[in-house]
Structure formats: structure tokens, C-alpha cells
Amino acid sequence: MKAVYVEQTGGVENLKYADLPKPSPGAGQALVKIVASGVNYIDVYFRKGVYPAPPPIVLGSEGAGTVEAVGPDVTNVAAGDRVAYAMARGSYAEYAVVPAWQLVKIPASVDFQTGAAAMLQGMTAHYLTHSTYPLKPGDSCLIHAAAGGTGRLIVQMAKMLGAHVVGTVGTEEKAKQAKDCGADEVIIYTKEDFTAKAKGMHVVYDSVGQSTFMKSLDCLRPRGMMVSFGNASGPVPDFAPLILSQKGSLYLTRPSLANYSSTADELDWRANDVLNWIGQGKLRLHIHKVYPLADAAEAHRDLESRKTTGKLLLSVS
């Protein structure tokens, strides 16, 4: 089968598009014929070696396709089912073996590309807004990268929950897109200091990391929560926990989707909410671009440039 992988971590030049053996499902697993694969920052982290894995490292943690075969003890899916998943690395390939409990059946109203685009970013937005800091009417939140793939979904879910939403973006065009998603206020951080306009927030959702983290602490009200869930600009620098006390007894968390979807019931709740909202038109996805699997390097360059909005996908078959 064709796959995109790295044997040595590093830059996009290390990505290989070549043949690897087709995998077979073991106990509790299913073999999925991939149609579309999501492109996410976690793929960049594995490519660079930020998250270690034994080579060859087949990238991609999110995909959608059709179950081709199941291993022993699998009862929740069967051959022929249309499914989507996240959190199982290996979707930059024609076939992937996935723990069956992580597979979610796609509603008839949702196509494969939408299913692949929805899972990781959609469930991330769900756990951030419904569990990490459960938003309620009257809460105020600051969302960095509000026009990005995850950011625009956080904006929409925050508005569903009745929150006041302030978003940051880098350009006028992205500001318009964040507004279209429902943001009440949008700050273009390349022109304005967001700390001057975003004050007294209940929560900050920050996927940017190094360049926004310390300033974001100044946007929170006493006992507000800083949610750092990504490193798009680089890792957050070390700091003394005493700073949290000095800035108002703040809470800080560094969550991950795996810890908020650690059981089949919790994963099904999040994924089915997201997919059903999309199918019903309550949640809007924006797919920025779809690349052939062989052009995964171009997708990584575009993602790291931070010039894209919405979701990037690889078309596998």
C-alpha cells in the first residue's frame, strides 16, 4: 500500500511517499480502507520528533473510510461500515489498523471528507468547551487562532453554550471569517495588543503557545482558567507557578484529547455530538484545501505557515 512516513525525524524533506506492507487487524482492531485523512499539528510534532515514535513513523491521527475487515472480539463495527476516527496514528496511508472502540459510524448525511475533517478538531473543541472549562451563558472566553480549523469550531460551540466570545487572528480576512463563525469581538493581533482589549476573561483557549501564553494570563479574571492545548508558535517557556498566584490565583491546564476521550462512551458522546451537529447544519466546517496523499509535504508547509484557515485534508482514495 502507498503511505507517507518518516524514517528520520526532521523537516518536510524527510517525508517519504512509498510502499509499505498492508497491515492486518488483530484482536479488538479493524482494518479501514482510508478515503480521507486529516492534517493536524500533531502530525508535524511526530514528523519533527517532538513526540517520539519508532520508525518508520506513518503520520496521520485522523481518518475516514470503510471497514474492510475486523479482528477477533470486535462487535461494534463490521466490514462495509462507513467510519471515522481520531487518535490512532497511521492515516496517511491507503489502509490503517485502528482500535475498533475508537471508530464512530458516520451518519448518512456526512461524507468521508467531512467525517475526516470533523473528528480531531471537532472533539477537541467539544472537550474544551464542555469539559475542561464547561462554558455557560454569561461566561467570557478568549480564543486564539479563532479562524483556524479548531478555533472556528470552538467559537461556534462557545456561542451554542451562550458565552461571549473574543477571538484573535492575524489578518483582516481571518477576522471576517471568525466573525462569520459567531465571534462577538475579533482582535487582529498583528495590529493591536490583545491584552489591552481582552480583559476579565473566564477562560483563555490557547493553541498558539510560546508567543501568546504569558500575555494571555493578563487577560484572565481572578481564578480564571488558562487552557494551553497547542504549540503552533513553539513550546510554552518554563515559568514559576507563583506567577499564577500573583495574577489572581489562576488555574492552568494542559489537556489532551486522549484524556478526554479515554472510554468508548465518552468518545461516542463527543464524536456523535459533532457529527450530528454537522449533519443538522448546526456546526459548520470549512475545508481549506484537499491534497493528494503524495503531496503531504505541501500540506505540512501550508499548515506550518499559519496562512491557512479551516481544515487541511489528504485525499487517499
Ligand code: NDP
Given for the second form:
Amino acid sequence: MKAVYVEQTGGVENLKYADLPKPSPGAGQALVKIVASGVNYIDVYFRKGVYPAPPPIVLGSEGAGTVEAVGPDVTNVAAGDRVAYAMARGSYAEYAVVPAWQLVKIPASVDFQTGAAAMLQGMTAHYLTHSTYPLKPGDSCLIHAAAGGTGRLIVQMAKMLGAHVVGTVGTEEKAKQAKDCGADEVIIYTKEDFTAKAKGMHVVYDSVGQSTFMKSLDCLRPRGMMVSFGNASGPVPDFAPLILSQKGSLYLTRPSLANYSSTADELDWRANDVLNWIGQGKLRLHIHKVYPLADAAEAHRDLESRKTTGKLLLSVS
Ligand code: NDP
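Coords for the form predicted in complex with this ligand, given the form predicted on its own:
Then the entire complex follows, led off by the chain already shown.
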């Protein structure tokens, strides 16, 4: 089967598009014929070696397609089911073996591209706004990269929950898009200091990391919650907990979707909310571009160059 993988971690030039053996499902696993694969920042981290894995590292942690076969002890899905999933690596390929409990059946009304686009960023926005810091009416939140794939979904869910949303973005065009998603205020943080405008926040959702982390702490009210959930500008350097006390007895967490979708019930709750809201028109996805699987390197280049807004997908079959 065709797959995109790295033997040696590094730049996009290390991505290989070549044949690998088609995997077969073991106990508790399903073989999915991938139709669409989501591109996420986590793929960049695996490619670069920020998140280690044994080679060959087939990239992609999100996909949608049809179950072709199941291994022993699988009861929740069967051959022919239309499914989507996140947080099982290997979706930049024609076939992927996925733990069956992680598969969500998608309704006939949801096409494969939408299924693939919704899962990872949608469930992330869900856990951040509903579980890590459950927003309630009147709360104020700061959301960095608010026009990005994950950011724009956090903005929309925060508004659904009645919060006041301040977003940051890199450009004027992205500012328009963040407003369109419902952000009450948008700061272009490449031009202005966001700490001047974003003050007294209950929570900061920070996926940018190194370049925003310390300033984000200054935007919080005493006992506010700093949610550092990504490293788009690089990992946050070492940090003394005493700073949290000095800046107002702040809370800090560094969450991962894996720990917020660790049971079938929790995963179904999040995925079904996201898919239902999309179906009802309450949550809008924006597909930035669909690339052929062979052009995964171009998708990575675009994502890392901050040129994209919304979701990047690979069309696999
Ligand atoms: P995005 O579509 O948000 O793309 C990243 C955005 O980050 C860019 O468009 C850019 O927006 C902003 N950015 C700021 N500084 C930089 C920089 N130096 N280099 C590149 N981008 C920068 O990507 P995703 O939605 O896929 O992911 C967003 C973040 O969320 C990532 O950090 C990812 O790791 C994290 N994440 C974490 C999860 C978790 O469970 N912990 C799960 C899912 C995602 P702008 O130009 O507006 O600044």
C-alpha cells in the first residue's frame, strides 16, 4: 500500500511516499481503508522527532474510511462500516490498523472528508472547553491562533457555552475569520502586545507555546487557569512553579486528547457532540485545502508557514 512515513526524523524532505506492507488487524483491532486523512500539528511533531516513535513512522493521527476487516474480539464495528477516528497513528496511508474501540461510526449524511476533519481538532476543542476548564456563561477566555484548525473550533464552542472570547491571530485576514467564528475581540499578536488588551481572563487556551506562554500568564486573573496544550512555536522552556504563585496563585495544566478520550464512553460523548453539532449547523468546519496523499510534504510546509486557516486534509482514495 502507499504510505507517507519517515525513516529518520527531520524536515519535510525526510517524508517518503512509497510502498509499505498492508497491515493486518490483531485482537481488538480493525483494518480501515482510509478515504481521507486529517493533517494536524501533531504530525509535524512526529516528523521532527519532538514526539518520539520507532521508525518507520507512518504519520497521521486522524482518518475516515470503511472498515475492511476486523481482528478477534471486535464487536463494535464490522466490515463495511463507515468510520472516523483520532489519536491512532498511521492515517497517511491507504490502510491503517486502529484499536476498534477508538472508531466512531459516521452517519450516512456525513461524508468522509467531514468525518476526518472533525475528529481530532473537534474532540480537542470539546475537552478543553467542557472538561479541562469547563466554561460557563460570563467566563472570559483567551484563545491563541483563533483562526487555526483547533482554535476556530474552541472559539465556537466557547461561544456556545456563553463565554466572552478574546482571540489572537497572525494577520488581518485571520482576524476576520476569527470574528466570523464568534470571537468578541481579536488581537493581531504579530502587531500588538496581547497582554495590553487581554486582562483578567478566567482561562487561557495556549497552543502556540514558546512565544506566548509567559505573556499568557499575565492575562489571567488570580487563580485563573493556564491551559498550555501545544507547541506550534516550539516547546515551552523549563519553568519554576513559584512563578504561578507570584502571578496570582495560577493553575497550570498541559493536557492531551489521549487522556480526555481514554474510554469508549468519553470518546463517544465528545465525537457524537461534535458530529451532531456539525449536522445541526451549530459548529462550522472550514476545510482550508485537500491535498493528494503524495503531497503530504506540501501540506506540512503550508501548516508550518502559518499560511493556513482551518483544516488540512489528505485525499487518500
Ligand atoms: P493550526 O491550524 O492552529 O496551525 C498552527 C497555528 O499556530 C498557525 O496557523 C499560527 O496561527 C499559529 N502559530 C503561532 N506561532 C507559530 C509558529 N512559530 N509556527 C507555526 N505556527 C504558529 O494547527 P492545529 O489546529 O493542527 O494545532 C494547533 C495547536 O494545537 C498545535 O500546537 C497542536 O499541537 C495543538 N493541539 C494539541 C492537542 C492536545 O490535545 N494537546 C490536540 C490538538 C492540537 P497565527 O498565524 O494566527 O498565529
